[in-house]
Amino acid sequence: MDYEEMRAWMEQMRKANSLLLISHVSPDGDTIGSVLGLRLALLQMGKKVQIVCDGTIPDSMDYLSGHDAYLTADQVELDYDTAVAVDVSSPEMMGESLPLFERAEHRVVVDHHATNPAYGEVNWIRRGESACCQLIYDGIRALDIELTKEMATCILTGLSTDTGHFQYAATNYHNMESAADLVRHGADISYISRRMYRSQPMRRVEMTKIVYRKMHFECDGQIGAVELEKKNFDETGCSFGETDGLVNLALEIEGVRFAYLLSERENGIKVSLRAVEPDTVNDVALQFGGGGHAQAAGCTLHTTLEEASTLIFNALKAKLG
């Protein structure tokens, strides 16, 4: 287990006076829930806390306490002594927030991605854990902080999203026990489920239509692919964060082993990769400077959409054997 790493993390949380918590680019429920839950815990400890993200927080998570406290990199006050990268698998995944992390006196990483290179001064990395929110929950409980309804809601949201609402293979009994305790402390799992999975803005519906139209299959249907152009985002008004999970639409088709979704952005092509167990995609992401989990990973390519598709397709095709 990671007891020594966890103790080092706890010690730094206790001695820090002012902290900057950093989410990864294109933030999802796990990085947001982890940061917001940890923020509330640190505020309870009497710490000064700022939170930052290079990306838009999805409207679907506006029920989380502190969601409106996120800053952009240029809004952060430079008086923090400790920077904490939360659910950030590699330094590059901080985007414009990376210089803020690098200039901190103390640099901390708390994460669950198997590909994380441990780039902090203090690294609490539980490789293979289903969600970073599980570490945040464990850390808060170990610090003997009172678990409030607001904290519990943030953490359960992240735990739910990164376990596929407790359906993915990485889901374990500790996740279920933690979820029960979070519900015991006021988290409304029915409300969270409705907001996260049974309600979506029309712009995401329009983008979903585009995804289905663009979806194509290669190698006898074993690879499913979608290439989204920047104009698709402009036309629908859908943010990059709101497309999180749409890659799974291709993976759900019978016979598909690998799926990828490319999103054309101003600063490169964002690649979302998925695989059906026992196939893996984190090794493919690593080839291109990214990372992630065995069956869910990603990277960014600084090339054209067409070239990116060729690179990713060839890398996945090579894994078919």
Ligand code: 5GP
Second form
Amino acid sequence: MDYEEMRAWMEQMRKANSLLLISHVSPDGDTIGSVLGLRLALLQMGKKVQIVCDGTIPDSMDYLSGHDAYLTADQVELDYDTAVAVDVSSPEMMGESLPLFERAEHRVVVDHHATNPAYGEVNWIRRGESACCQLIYDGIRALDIELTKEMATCILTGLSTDTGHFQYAATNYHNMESAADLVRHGADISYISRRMYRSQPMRRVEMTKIVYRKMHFECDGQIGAVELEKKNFDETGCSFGETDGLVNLALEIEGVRFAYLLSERENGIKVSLRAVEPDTVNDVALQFGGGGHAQAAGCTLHTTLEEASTLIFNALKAKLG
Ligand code: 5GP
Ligand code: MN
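For comparison with the form predicted on its own, produce the structure of the form predicted in complex with this ligand.
Complete assembly follows, chain above in first position.
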């Protein structure tokens, strides 16, 4: 287990006076829930806390306490002594927040990605854990902080989203026990799951139609692929964050072992990779300078949409064996 790393993390949390918590680009439920839950815990400890994210916090998470406290990189006051990268698999995933991390006197990483190279001074990384929120829960419990309903709601949100609502292969009994404790402390699992999975803006429905229309299958249906053009985002009004999870639509089809969804963005082609266990995709993401989890990973390619699709297709095809 990671007790030594956790202890070093706790010591730094206790020692710090002023902290900057950093979420990753294209923020999801886990990086947001982890940062917001940790923020509330540190505020309870009497610390000064700022939070930053290079990316828009989806409207669906507006029920999380502190969602409106996120700053953009240029709004951050430079008086913090400790920066904490939360659920950030590699430094580049901080986007414009990276210089703010690098300039901190103490740099801390809390993460669960298998590919994390441990780029902090204090690194609490539990590789293969299903969600970063699990570490935040364990940290809050170990620090003897009073677990409030607001904290529990943030943490259960990330635990839910990164486990596919307790369905993915990495989901473990500790996640289920922690979820039970979070519910005991006031987190409303029905409300959270409605906001996360059973309600979506019409623009995402429009994008879903496009995704199904564009979906194609290769290698006897073992690879499912979707290439989204910039104009698809313009015509639907869907933000990049709002397409989170759409890659799974291709993975959920019988016979599919690998799925990828490409999004054409200003700064390159964002690649979302998924596999059905025991197949893996983090090796493919690493090959292209990205990273992630065994069955959910990503990278950005600086090519055309068509070239990116060929590169990813060939890499996945090579894995079919
Ligand atoms: P998604 O496909 O949902 O954007 O990302 C899946 C997982 O891979 C997430 O845990 C995310 O943090 C990680 N990931 C996605 N893109 C990149 C990337 O470009 N670099 C690294 N290191 N990790 C990534
Ligand atoms: Mn995560």
